[in-house]
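For reference, the chain that follows is the form predicted alone, supplied as structure tokens.
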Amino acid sequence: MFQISRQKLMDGFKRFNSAYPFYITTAQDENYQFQYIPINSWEETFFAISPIRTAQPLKSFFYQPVQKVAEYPKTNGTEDDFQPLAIIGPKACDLQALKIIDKVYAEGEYPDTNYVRARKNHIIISTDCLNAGKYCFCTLMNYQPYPESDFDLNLSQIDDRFLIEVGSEKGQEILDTFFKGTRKAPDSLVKAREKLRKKVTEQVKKQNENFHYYQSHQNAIERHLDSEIWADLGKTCVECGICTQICPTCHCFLLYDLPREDRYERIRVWDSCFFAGYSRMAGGLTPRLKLADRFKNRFYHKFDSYVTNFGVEACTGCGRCIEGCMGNIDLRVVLTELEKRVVLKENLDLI
């Protein structure tokens, strides 16, 4: 654990931004934004730990929203664009997310070689959160507000002092090359930076105090995979999609192929189960011809078979999707509701 002061910092990244062009939190009315800062383009003024989470997921500078991914005929010379980042000011949430995505993209037979790339190349210096974002509840999913991995640096702030965390090699070798003056930092610093994410994390706790959770998310579903109550929970539900749009972990894709002048290039977008054409298959059958339907699947997929292909829930709490939604569906609220009737039926069934 390393300690630097503000100054040395700004002084270090302006060293960094010479080599890596920058995606840095700012705040804008009081919403979180990542702004890209080109190569030898810092200005101390750029610099702010947001308190807590972006609204923009990490995910998109590893799966972009729109991306080429393939063309034909291929043609010689074909310019590759990509560009490795620094992404400074990540929350735990996002980075959660990712080792959450790696399971799609990055393990398993057929590893997608764009984002495998992106996750080797593109750096993180992630950031603790300061505040409890009103509709955060990474506690609930058993995460913390405060990187504890899967980083290659992190800062804490503590007063005008930063305490610094390697989480990588190639964040050792960022830290060594830019980042002039850091020092071993003392116990207390350390200490103080415990007690402020105790504080932290206790807040998250508060505010989420009446949705308690007594058995698995999956079985709660699983239990209600043939009821009616899915119509009732989603009947605010308007189909935007947002919530799947700006989901840390969602990674649903469509294809289509767009012409040029030599050559057809196969472009991926973002896709949305919530959409009624995401599941249409030849002929114009759908298996889930009704919003309720829909809506049901982005529960199953999260927390039942997500849970069963790869052993973990696919949300990590970051409450985007309660604060982006325009029928004010709450995550929580529809998870607590599936468990009081499951708790519900099997009282009626003792009686």
Given for the second form:
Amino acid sequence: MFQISRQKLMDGFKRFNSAYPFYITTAQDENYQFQYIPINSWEETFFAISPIRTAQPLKSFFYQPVQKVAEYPKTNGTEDDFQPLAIIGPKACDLQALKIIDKVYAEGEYPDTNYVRARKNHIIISTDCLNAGKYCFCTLMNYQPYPESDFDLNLSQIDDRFLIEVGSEKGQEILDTFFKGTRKAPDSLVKAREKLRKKVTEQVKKQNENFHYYQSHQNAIERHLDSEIWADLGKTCVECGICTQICPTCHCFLLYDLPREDRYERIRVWDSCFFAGYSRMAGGLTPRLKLADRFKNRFYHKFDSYVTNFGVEACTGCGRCIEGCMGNIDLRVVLTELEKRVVLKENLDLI
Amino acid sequence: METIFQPLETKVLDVITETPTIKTLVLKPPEPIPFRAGQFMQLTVYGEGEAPFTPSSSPFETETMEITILKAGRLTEAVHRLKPGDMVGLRGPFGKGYPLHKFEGKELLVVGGGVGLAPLRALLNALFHDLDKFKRVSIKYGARNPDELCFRRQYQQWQQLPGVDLEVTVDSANGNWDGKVGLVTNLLDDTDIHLDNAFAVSCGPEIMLKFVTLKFLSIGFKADQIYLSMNRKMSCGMGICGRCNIGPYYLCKDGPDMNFADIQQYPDVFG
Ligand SMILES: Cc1cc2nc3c(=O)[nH]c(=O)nc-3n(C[C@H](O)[C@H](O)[C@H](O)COP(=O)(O)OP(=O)(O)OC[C@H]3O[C@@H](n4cnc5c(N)ncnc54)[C@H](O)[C@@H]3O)c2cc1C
Ligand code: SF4
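Could you present the same protein in the form predicted together with the partner chain, rather than the form predicted alone shown above?
In what comes next, the whole complex appears, and the chain from above leads the way.
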């Protein structure tokens, strides 16, 4: 663990920005974003740590909303505009979400070439959450509002000093190359970080104290595969699909091809399981034609089949889907309702 | 950078008209593409995009690959406009394919509907290649009308193989048809297959699959003796784009030929 003064940190970022373009979080407007800083254009005023996660999920740097993934007929030495980035300010929930996507895009039978390259080459400098966002519920999903792993460097601000934790060899290298004037952090600073972290953790817990899950979500969902409850729980859904787009773990896509001057390009776009056309087949058959079935599928995928296939739930409690939903659908409430009815059923069974 | 979505540029050697709505592409990949019966390819029509199709040729024939395609929409209409010499793209093979080793020593009831006989022909070709390993191959096939019978030119040859029988029906007859009329499920009513030593395999439109499966069950097959080609919409073919799941299974990766016992409990199994 290292400490660095604000001034030295700024100097470091300036040097670092001569090698990498940045995406860095903004800290105004509550609707925190990533802002782009091209190579060699760093100014101190850009430096901001968003108190909570950004609106935009971290996945979008690794798996872009619209991305060319192939072109044909093959030409020799096709141009390739891949650029390693430094992403500054993402939070723990997004780092964990990337690990969840890794299961499919990096660790499966068919690693996705673009994703894997971005994962290998982008630099992540994460930061602790400074308070609990209105919709945050990471603690409910057994995550913490501060990164413990899966970053290259992690920054925690304590008054006017910064604690830097190194999370990878690459992180150490960057620290050594670009950031001068780091010192070993004294215990008092590490303790101060613990205190802040505990405070934020308690805040998140407090605002979710009305939600209790007594059994696994997987079990609750398995008990409702054939139930009418989904129509009820999803009745205000307008099928906008925003919940899946801003979700840091959702990763469904569609491929389509476009003609260019002398060749064709294959484009991958984010898709959403909420759209009826998502699974429409030739001849008109659409599995999950009813919205209720698609609504169920989202929960089934996140909390049931993902657990079966990868041993982890595909949700880290970032709360974006709750914040973005036009139908005021709250994932925590859906899970609670499912659970309640299971408990009810079991009690009835006992009687 | 070469990605997993890059199609392999492949020449169309020949185009065979099977029926007014079905054509077979004979393809010559730049390098052989070994596949197992039941595995499928993603076929690119230049500029139109990709769609999944199961080769209909024998897995033992690797120099060329045949794919038999029903005109069903935008992409398949473009397929039907292809001419010998045109280029297409291929990715794959994907999926598991049929568990042929499990079929050894068994009687096989193979039930096809419409263009569903195309994917089944890869299986049949594989079975025919080692006929002594299988006790019996009983084929039941139905099409909308006599003109729509796919691979008609081969029926006689199939029927002459030892241990192979074939029965064909059409939903509605026309002109000089003197064969059976009725749904393919009717052909299953009095099958003399030995249920205790058999597997049933089916491919066809999803609505047909549903009724064939119900029929299989009603004549005494157990769910785990039934294999269904679950040909849902797919985009990637690799279990990553998300859309083709039934329960925890991705039909592209874990299928497309699924054991019915694995999927029967999911409410959306037949759409
Ligand atoms: C594993 C598998 C094997 C198949 N094998 C064959 C075969 O051997 N012969 C044959 O004629 N047909 C086969 N099909 C069905 C064939 O893929 C569809 O008929 C075809 O995709 C329709 O495309 P379209 O553009 O003409 O139709 P449209 O309705 O215009 O569809 C537009 C797009 O939706 C997608 N799509 C629509 N229907 C399907 C579907 N049923 N399956 C997958 N994607 C779909 C495709 O990406 C297509 O480009 C198979 C399907 C699967 C999943
Ligand atoms: S954000 Fe809400 S309204 Fe939009 S698709 Fe998701 S659940 Fe439905």
